[in-house]
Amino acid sequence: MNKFSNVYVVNHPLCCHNLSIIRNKDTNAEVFRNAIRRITYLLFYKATEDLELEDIIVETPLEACKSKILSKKKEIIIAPILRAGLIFSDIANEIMPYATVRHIGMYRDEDTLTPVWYYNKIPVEFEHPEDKIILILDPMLATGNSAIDAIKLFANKKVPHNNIRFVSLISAPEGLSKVQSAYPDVKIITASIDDCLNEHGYIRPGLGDAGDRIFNTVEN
């Protein structure tokens, strides 16, 4: 049962089925990536279901009619956390080809479990930050440290917290609690809230290292 506010678990049957595929340690990289892509569509539909719309008039082959499009006043920014977040951005670009992509590069120090930044091409300031919709993408929300740093990056540029969404495959309760404590208005969309973190900061039962399995760099 989801005890967190503003955290949305996508438990669609197709999501559950593909989660089982990516959890399986014997799933190869190609099948793993394809299953993640299928889950990603479902996550993004949930993450974008409340985007602002505006009315327009379109001409069908028969007559003019009222219709709706995404608000032209809002700019959607897709922010994948390198490297594992890249698999999400491929689908995001397909669904929202008009969105802007801003990559964030950080890795986790395995001793301290804190994020180490190595890439940031986000503008120093945003023009009209209140009109930005940010989707931060990272397959695993574990300790929450990387998520908080990524959210802080945009919050410090005056993007309203409720305009920021964090999209993950699997989340740990510890990470969710930490992010919610720091940024309660940030919407989190995930396919599963797992049991806990182990002593190394990995999600249990989880699926192992998402980046290694996506890019087939698992060392035997």
Given for the second form:
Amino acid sequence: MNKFSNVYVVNHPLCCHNLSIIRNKDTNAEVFRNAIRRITYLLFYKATEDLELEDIIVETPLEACKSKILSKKKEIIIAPILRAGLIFSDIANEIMPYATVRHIGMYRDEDTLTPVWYYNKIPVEFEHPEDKIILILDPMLATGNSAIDAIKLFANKKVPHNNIRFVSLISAPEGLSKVQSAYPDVKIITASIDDCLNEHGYIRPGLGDAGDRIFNTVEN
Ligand code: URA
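Can you now output the form predicted together with uracil? The one shown was the form predicted on its own.
Every chain and every other molecule in the complex is listed next, the one we just looked at coming first.
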């Protein structure tokens, strides 16, 4: 339980263990990436638990049996926010190979802490927006500004808000409040709600700059 109505914290023991690895400043990029990948499976277990199913009949080597597959009516869209969101998208694509991947390119202006767009692979219009399930991926939900912009991108194309999920590794309470007041029906799945943001918009205690640690671009 947490104070946010639509935020799910996956505090599985394996998440907690791997979070300790990635928070450690001495963890190198390879170990960091692998620990995030292990957490990704657990986050997606939660983020996809209510996907719609349909009935089918399958012929096993012994006999026909009733079975279930994901609804063919629904299109699952994986939307990683570049660049850190890429760490989630490989695993997401591995467990949902039929999903569409639509990258969102934005970076944070370090002075204003607002997102700057440079790319998005989203069509101008969606046919049947009600049948799209969107999984927006960004390891760090800090100020909430990029999350809101990314959600808006799909909400403006008439995707129902409760079809949109935001998957993060670590979230700040300030960002969660902001996203939840703008989009209360968007479900947020995270492995941790940390203490607060610092004056530079970094999550405390957090893990530093996720993109730099994933891609080994930390400048000392
Ligand atoms: N982005 C990061 O990578 N880390 C933070 O703490 C906040 C935003």
